[in-house]
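Next up: just one chain, as structure tokens, the form predicted alone.
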Amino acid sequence: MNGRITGRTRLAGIIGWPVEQSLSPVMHNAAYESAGFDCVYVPLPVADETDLIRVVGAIRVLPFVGFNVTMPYKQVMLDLCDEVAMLAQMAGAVNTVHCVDGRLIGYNTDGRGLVDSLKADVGFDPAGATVALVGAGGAAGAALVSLVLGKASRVTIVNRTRASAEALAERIRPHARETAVDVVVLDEDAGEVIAAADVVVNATPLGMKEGEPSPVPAQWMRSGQVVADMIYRAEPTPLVLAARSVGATAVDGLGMLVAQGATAMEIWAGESRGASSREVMRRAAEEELAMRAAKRGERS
């Protein structure tokens, strides 16, 4: 947008609660300016589902190219779209919406973002791997779909409640083909499953807030594993710290955020613009995180 907002400037944004911590506005606006895409990306804090319905209704008649959806509305958004891509249906969650002539088309770019970031950041390919997937919500569904498409040999869903994990497993198993999908309750018995996995993925929000523990104890992880936290913070997450303390290779969700954001931009602005935006998005996100960490250090 070259720093100018005109009568032709389009809109994009992120819906969630809260959203003030999101890096998406910084990332997307930097990418739009770099690509010459006449659009501005704004945070859209929505406190409850009643307001979500109102906001989505307004978006239909405003000049939005699309929007992202974050917690806690990824699963609710499925029912508010006019059309939902098959991968999002399988995942049970929508995180990216394309606005086309008043219609809302839902996608899920989280799973692709996770797999793309693991390949780029640590050289991990899911083909033939065993995975312990912690969580059973929308983020876990997206991760599971992409791991199945990536031909992981086995994915074990590790969750506090068996019922929600079984529901996710049952939804995906008919499409799993080469991937075995298992379920285990997140208790002491899960330690053996997690320790045996090639990759551990955290798809819960635990560790996002200051003072929260790691969703997986350090003693359940080991050297040689790849550990991926789908959340990110200015400082390493508790899971990343715990994994590194035992010699595992650990990454947070920043690479995934960038990859899914670039994929969203491909949907809204065209494949060439989205593909060229990744480095710009990554640099903008890292600069913003560094600035937040510096501010926190000044206050402490």
Ligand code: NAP
The other form holds:
Amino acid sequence: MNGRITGRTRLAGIIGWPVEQSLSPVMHNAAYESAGFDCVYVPLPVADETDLIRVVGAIRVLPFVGFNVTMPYKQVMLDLCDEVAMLAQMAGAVNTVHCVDGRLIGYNTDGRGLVDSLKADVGFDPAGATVALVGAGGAAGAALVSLVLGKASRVTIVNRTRASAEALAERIRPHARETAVDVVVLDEDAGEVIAAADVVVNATPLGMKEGEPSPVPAQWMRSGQVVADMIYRAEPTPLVLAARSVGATAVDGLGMLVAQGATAMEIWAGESRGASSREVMRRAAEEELAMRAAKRGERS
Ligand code: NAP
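Having displayed the form predicted alone, please output the structure of the form predicted in complex with the ligand.
Next comes the full complex, this chain leading.
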């Protein structure tokens, strides 16, 4: 919570269902305090689309600088914005909204978050690389757009359901001049494609819940490969553990979360305040995750 809330303090927040577990409030509030940005970031739990329309209407007339959108509203938010940035249109999802004089401008910062995390956390630039992208939902769409813009040479979408992967590939191919985009079903046949890729990205929720397996078995990965999981927990995720067991360089989704949060802050508070907030956001998120893990430990 920011130290001093006055009559001029602005608002930001995260819309989703559920949002209790979101790290964004602790990350953003720590960053605002550190950067002297007079704003408070609050959770905005919204139960259904009827309520979403009401809440978005209220936000237009309240002093919001902007808000984030998480599951399950990233796709429907596209239609509730007055303007949508090209990247978010291509991704088919909005995760960040900028409020400007009552108008809502939609962005998607997830894809840039992934590419920024690959560069900052493991020194990997996707230019010229081959990528196995596991998943074909909203986060995979955002990642694919950024990988295409980042000039990856080939992205293979590896998904449980072929039809959703094909639909995503077809939507992005017209924009992908330097990147070949193809599709493989997530079964035994995917092993070869995944083993051959320079980087493997998990954009499924598999591994988030206690006891869930890695979306990619260890034997499909190898040393020399970079593996990025979009999910994160206090402890290493099943994918990160599996990747490290075969000598791959692995990173979880916390860096991506921090990078997308810092990009949202760049949009709302200006580039320099957003960029300089990365470390503060990461520290706040790591502390919160550690605190939650300690509480779980006390209870069990
Ligand atoms: P989504 O739109 O619901 O898509 C989920 C994708 O995962 C679909 O392709 C689905 O395949 C696949 N999938 C779901 N359960 C699966 C299972 N048991 N086995 C294999 N595949 C499965 O979700 P999303 O918005 O893209 O988010 C995906 C994950 O990324 C979530 O866990 C989210 O928290 C995470 N994420 C993290 C960040 C970050 O900043 N770190 C940002 C965005 C998202 P089908 O097509 O077959 O259903």
